[in-house]
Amino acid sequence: MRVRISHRTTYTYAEPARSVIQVLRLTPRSNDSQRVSDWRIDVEADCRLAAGEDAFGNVTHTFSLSGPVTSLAITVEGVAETIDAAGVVHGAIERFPPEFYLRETALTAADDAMRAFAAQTGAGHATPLEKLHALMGALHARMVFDADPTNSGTTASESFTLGAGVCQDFAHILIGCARHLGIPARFAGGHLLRDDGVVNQQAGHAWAEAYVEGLGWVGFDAANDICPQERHIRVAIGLDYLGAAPVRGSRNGGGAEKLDVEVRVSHAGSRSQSQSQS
């Protein structure tokens, strides 16, 4: 499947910022189930993008601006050709052993309620893979998808208590529960081609990946109760959202900040069709 992605992030500052530094994790890597082509980044400012990699092997682009900066727009566009690998990740860069991803973070730490949920859900299942599928299904059934009560700083325990959240919250909860059961787990951020025909989206997508002996890393999208398939485009990984955040940085001055995100994910058509239309 050929999937076209357009992701635009716009910052508007109440007062001109004196300086801005940003790190972008907006460029996916190719692996055995996705091949990335025609990918470009455009920053609507006079700056130089420095390409690199972070500790997890994610592609990064870093830039800095000297003020006054009243607004900042970042756009990425490209195409990914994907195949359905039943959620199994092959051919990806791995910088750390699986055990590293047992490490707890503030966003994924399990409280007593999450630990009880994990233990109860995992009981009666013999293998880690069975436990993970059970966790994904139980979490999907328990939680309501709702963007209003949570934000990027909401912890897994907070959203679990609320019983609501977005894909990031579902991923954080599953990660915390899996780690409590002794299963290495991590955050994966990217995009999803929706099967209901909706192209315009308010944000990217997120899911969890867990390490299963004999299979390797396997994705679990609890928000949709599915393992990632050809509709998922994997961009970045981390211990939690902060390690895979699409745009993260700092600024000097600027006052209040307004953030707008526009995402379009659509079918790109076959390669022959794309060539004939160009």
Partner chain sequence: MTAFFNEMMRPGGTVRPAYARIADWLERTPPEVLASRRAQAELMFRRIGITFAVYGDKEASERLIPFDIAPRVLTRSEWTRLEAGLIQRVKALNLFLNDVYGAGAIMRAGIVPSDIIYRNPAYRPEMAGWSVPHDVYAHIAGIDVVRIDENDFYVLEDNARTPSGVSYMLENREVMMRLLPDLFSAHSVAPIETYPNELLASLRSVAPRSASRDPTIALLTPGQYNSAYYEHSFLADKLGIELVEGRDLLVRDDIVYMRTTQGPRRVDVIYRRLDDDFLDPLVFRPDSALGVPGLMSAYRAGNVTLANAVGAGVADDKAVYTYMPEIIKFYLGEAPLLKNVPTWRCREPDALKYVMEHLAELVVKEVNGSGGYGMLVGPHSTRDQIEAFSKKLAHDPANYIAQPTLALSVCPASFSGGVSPRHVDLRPFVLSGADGARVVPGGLTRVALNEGSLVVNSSQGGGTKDTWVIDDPATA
The other form holds:
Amino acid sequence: MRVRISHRTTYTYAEPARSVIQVLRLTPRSNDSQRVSDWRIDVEADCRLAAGEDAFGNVTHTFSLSGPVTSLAITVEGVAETIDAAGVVHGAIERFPPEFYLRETALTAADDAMRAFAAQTGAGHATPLEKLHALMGALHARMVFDADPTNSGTTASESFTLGAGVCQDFAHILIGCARHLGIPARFAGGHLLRDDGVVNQQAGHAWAEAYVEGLGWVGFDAANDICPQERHIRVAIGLDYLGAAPVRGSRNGGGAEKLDVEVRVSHAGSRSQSQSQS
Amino acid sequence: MLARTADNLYWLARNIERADYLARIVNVTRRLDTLPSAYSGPGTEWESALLSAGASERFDEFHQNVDAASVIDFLVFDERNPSSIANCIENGRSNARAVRTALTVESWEAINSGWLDLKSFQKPRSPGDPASSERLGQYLDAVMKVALDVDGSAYRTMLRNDAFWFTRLGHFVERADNTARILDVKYNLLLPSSEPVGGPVDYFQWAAILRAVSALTAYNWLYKEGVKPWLVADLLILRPEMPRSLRFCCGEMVRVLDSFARVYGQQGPAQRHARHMLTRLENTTMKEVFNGGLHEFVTAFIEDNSKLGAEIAEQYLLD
Amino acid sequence: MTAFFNEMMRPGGTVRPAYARIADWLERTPPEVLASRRAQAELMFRRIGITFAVYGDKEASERLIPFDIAPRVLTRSEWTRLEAGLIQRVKALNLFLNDVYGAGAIMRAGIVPSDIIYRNPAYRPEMAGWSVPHDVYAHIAGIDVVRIDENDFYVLEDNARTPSGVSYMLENREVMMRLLPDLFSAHSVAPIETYPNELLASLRSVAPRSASRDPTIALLTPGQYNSAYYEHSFLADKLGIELVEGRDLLVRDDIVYMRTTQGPRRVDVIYRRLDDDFLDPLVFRPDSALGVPGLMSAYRAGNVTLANAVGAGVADDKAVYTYMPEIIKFYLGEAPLLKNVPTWRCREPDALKYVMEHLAELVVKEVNGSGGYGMLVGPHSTRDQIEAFSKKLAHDPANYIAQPTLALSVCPASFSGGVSPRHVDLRPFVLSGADGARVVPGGLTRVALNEGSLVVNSSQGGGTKDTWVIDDPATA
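Show the form predicted together with its partner chain, please, the one above being the form predicted alone.
Next comes the full complex, and the chain you just saw is listed first.
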């Protein structure tokens, strides 16, 4: 499947900012189930966009601007050719052994309730793979998808207590539970081509990946109760959202900030979108 | 030098100078307040004090009536007033603490022990009662003493490098602003309609202003005649030998800014602007000032001076 | 007290030669003179330590750590042995850190289990796969050393993160020289006043290769409300470098600058006294207002050196500590010169069994805890506390190590009631630069001022002493 992604982020500052610095993780890498072609990234400002790589091998672009900056727009656009690998990630860059991904982080740490949930859900299942599927299913059933009560700083524990959250929160909870069961797990951020034909989205997508002996890294999208398919485009990974965040930035001055994000994920090529069903 | 260090030194001086000025404003108002009320509308002095401290809007947020007790409390002690004397001393000391190593031991001790002394003062309860009034007087004297100590210790002990010059710059920018404002006190004081300009109340008011800035003796030395408004204005605006006059302050600012330009090998809007301010004062006569209106002149100067402050911040303190 | 190694007195009650003059001085000086010396010392500290003693507010006066005027003495030959051991240890620590963030040979060789590295929060993935300038990670290391007998020094703990306390070492000496010049000149005490110069030389030597020949060095502090701020400003002053806060620095196109009155000025080396977590909000804690956005990117680009390196704290881990003898052998092919305190790794079933059975006698520590948190001191704990702790231990044994309660050596300390022995430890400061490692002769001796106490922490009744390295007495 050929998926076209266009992602535009616009910042508008109430007062001119003296300086802005950002690290972007907006460029996917190719792996066995996705081939990235034609990827373009553009910052509409006078600056040097330095390409690099972070600790996990994610592609980064860093730039710094000296003010006054009143607005700033970042655009990425490109096409990824994907195949369905039933969620198994092969051919991606691996910088650390799986055991590294047993580390707890503030955003994913399991509280007592999550630990009990993980233990209980995993109990009837023999293999880690089965436990992970069970966790994904149970989470999907338990949690309400709701963008209102959480934000990018919400912890797994907070969201689990609320029983609600967005894909990022689902991923964090799943990661925390898996690690508690001794299964290495990590955060994956990217995009999802929706199967209902809706192209315009408010944000990117996120899911969890867990390491299964014999298979390797496998994705689990608890928000949709599926393992990633050809509709998932994987952009960055990390121990949690912070490691894979599309944009991390800082500025000096500028007052209040207005942020507009436009994400369009569509079939590339001319075929009609009603085709997509799975 | 780090911009933050310079910023703290500059504001250390400004805060201390402002505390000194406010103490003087309160003192002069107390003096004016002793005039029999038949001579002046009640409360006018305290309104004028608020105006010349630039604090009336903020005062109105917290108080219904303008009276001696609440104005004194607001200008001297109130933590809600960012420019109360207590806050100026607190902020000045915290500026000093942040750049402790850029100061000499003597300078640090001047500000720190002043801060400690003032903290231990008990806040007078009711300004009406003589004991409180005396205590307030002592407090205000102590504030002026801190300013004298801080200034004197810097003058006597600091290396003449950029650290010293930034304190001087803050000192004179603030002082020029304050002198301009104290001249405006007289404008804000309403002369009762029954009173002739140049009459005894008018005289008393002008003399009180001179006394407030410790310039009565200087006035007598220089002019050898009774207190006259244009001569007071001349002393506080144009006299180059009067260390509070606008002319003197601008001269010092130019000197300091020029030494930065020399040492740093670069000059900018602050230097040009300060020179322009000085030249204007040098080429003005008292006649022109009064023809255009003293209040208008003073208002324009305050604006000009605060523009210079912004340019200094932009050029040296922010980046 | 006889059970402890007494550094001044032999068991029979005779004085060891190195302490002969000090013992004599302590005995001959009338108590009121000692008392007045103590008072003078305190006064001097208030004056010298002016930036933290004269604030006049409570927090500041509390921060005056008690100083004991009786010096602690090491002979030149003792010091030489200790020094060689310290340098060996810190060399190995730096090689270890290089390896852990590089090829990982020691893990592949099966000497250090990889999970104690990868699951350690102080291990920073951002440091993996590239080399820091000149391969130095722990530029300043504080190695805590204790004596329990006449012959050996034992390492209690390695501090490769941001060891503090060196300002006390320097000021203690300053005060002693002014206070007791006669006692001083009667001994030939090796100087430590060169520490700031040595530190500056080390920091200059690790400047990035792209830096100018006269690199700009700055000391990064969390600010005036940090408890060690006094030390930060003291050191910046002694080194003649700028004391900067995060907001004084900015990064533009991977170059670090400080904001000065003459515009941005490039910074090449940052002696940072700010924890990893707060260094760069774009990489670590996003809510850090103390750090410098973009700093890590400049660091990775090789345009700035951070001392100590990010992620050096992985060497402080108590589980890693237990492998130090093997680590030294692995990298240097030498036998360790300093001993480790015998330690049980609870991750190993046999050790766990032993520890469980002997909790009442042992000190059990969390592997990455510090400051006494998550720790059980068996002999000082109630049965309930031990019971509760054993559950935690059973639940996650790999997270703990256990050590015997150490019989720290004692030295004389001077009190209003007279002179009596108190327990001490020692923190020497080891500097590593591109040109090798060095230690100034001495360190910070911490002393437990409460009788019988083994706790030397300043928060719990600990004080400090000047530490003298003197020539060996003619007769031993």
